[in-house]
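Given as structure tokens, the chain that follows is alone and in the form predicted on its own.
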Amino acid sequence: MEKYCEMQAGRLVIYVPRELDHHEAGRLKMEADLLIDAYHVKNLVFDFSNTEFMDSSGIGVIIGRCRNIGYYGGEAVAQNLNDRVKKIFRVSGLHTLIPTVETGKNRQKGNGSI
């Protein structure tokens, strides 16, 4: 099973899978919520480096984790969005909820920064 989350320098980085659909959304949600609650995470980074598809289940997971992090007074950002994911952000309204950053880094785990 793929690992989605990694603590890095006091922040939780979520590596969004290639396809964030109904099947992957539940696992990502469970792993992220466990770490957010355990570490009282205040900085959350969604890394979309490898993501090519996201359905409404995936969008819901992203929104839910942003709300959870907000309960702790934290913030979330999204990085490494390709054109397809940017379009999903615009159409779904995620772009109004989550700031995006361009890192200019390679699309590998651990290479993004905020």
Given for the second form:
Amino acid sequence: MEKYCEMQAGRLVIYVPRELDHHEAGRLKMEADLLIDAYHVKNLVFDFSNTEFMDSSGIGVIIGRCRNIGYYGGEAVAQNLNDRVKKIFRVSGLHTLIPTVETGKNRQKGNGSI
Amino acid sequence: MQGNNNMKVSFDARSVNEAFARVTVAAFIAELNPTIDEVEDIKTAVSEAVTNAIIHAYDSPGEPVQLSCALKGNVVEIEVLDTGKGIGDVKKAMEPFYTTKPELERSGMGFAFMEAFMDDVRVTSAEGEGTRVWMCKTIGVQEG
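Okay, that was the form predicted on its own. Show me the form predicted together with its partner chain next.
And the full complex, kicking off with our chain again.
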């Protein structure tokens, strides 16, 4: 089973799966919230290197996790969005809530976007 | 110039079928030679409509959701039907950020996404009878 979350130097990195829909959302939420609570996570990184599809269920997941780290005074960023995910961020207005960054690193090949 | 083509599938209202539904439609519309962006727009809209049916229409999984798709020239028409609870106030349900399931962290953006990614979206519903979502998109018309 693919691992979604990893603690890295006090930050929680969430590797968003290839397709983030309502079906995938449940396990990701559970895994992330366990770590957020256990480590009182303040810095959250959503890594979209591997993500090709996301619908509005994904928006709910992201906003929900941002709210949860908000209890600990935390901040979130989203990194390595392909054009499709950027479009979803734009249409939903999520880009005004979460800063997006490019690290130039892809988790695996075949990311699709150029 | 393409002719007409139709397909219809029925599947259980289980979340695992959300991916099945959108991939099925993506494969079916391939004969119109859509751009990647058009395919992704339609996949997202199908995912939203089917997810709504799966989450809201029934209290228990396994009830049927029917998905049909018609190609008429370069127009894709999609219909998602359930025979579940129905929506009391369709206008309200379509308002952005409105959700009846905030505890599930629903963003309330499903219909807004369908409207953003398709040319037209029409919803009819009757309480206790079910909901029909119809939407269409013309392929090959690039925005500005």
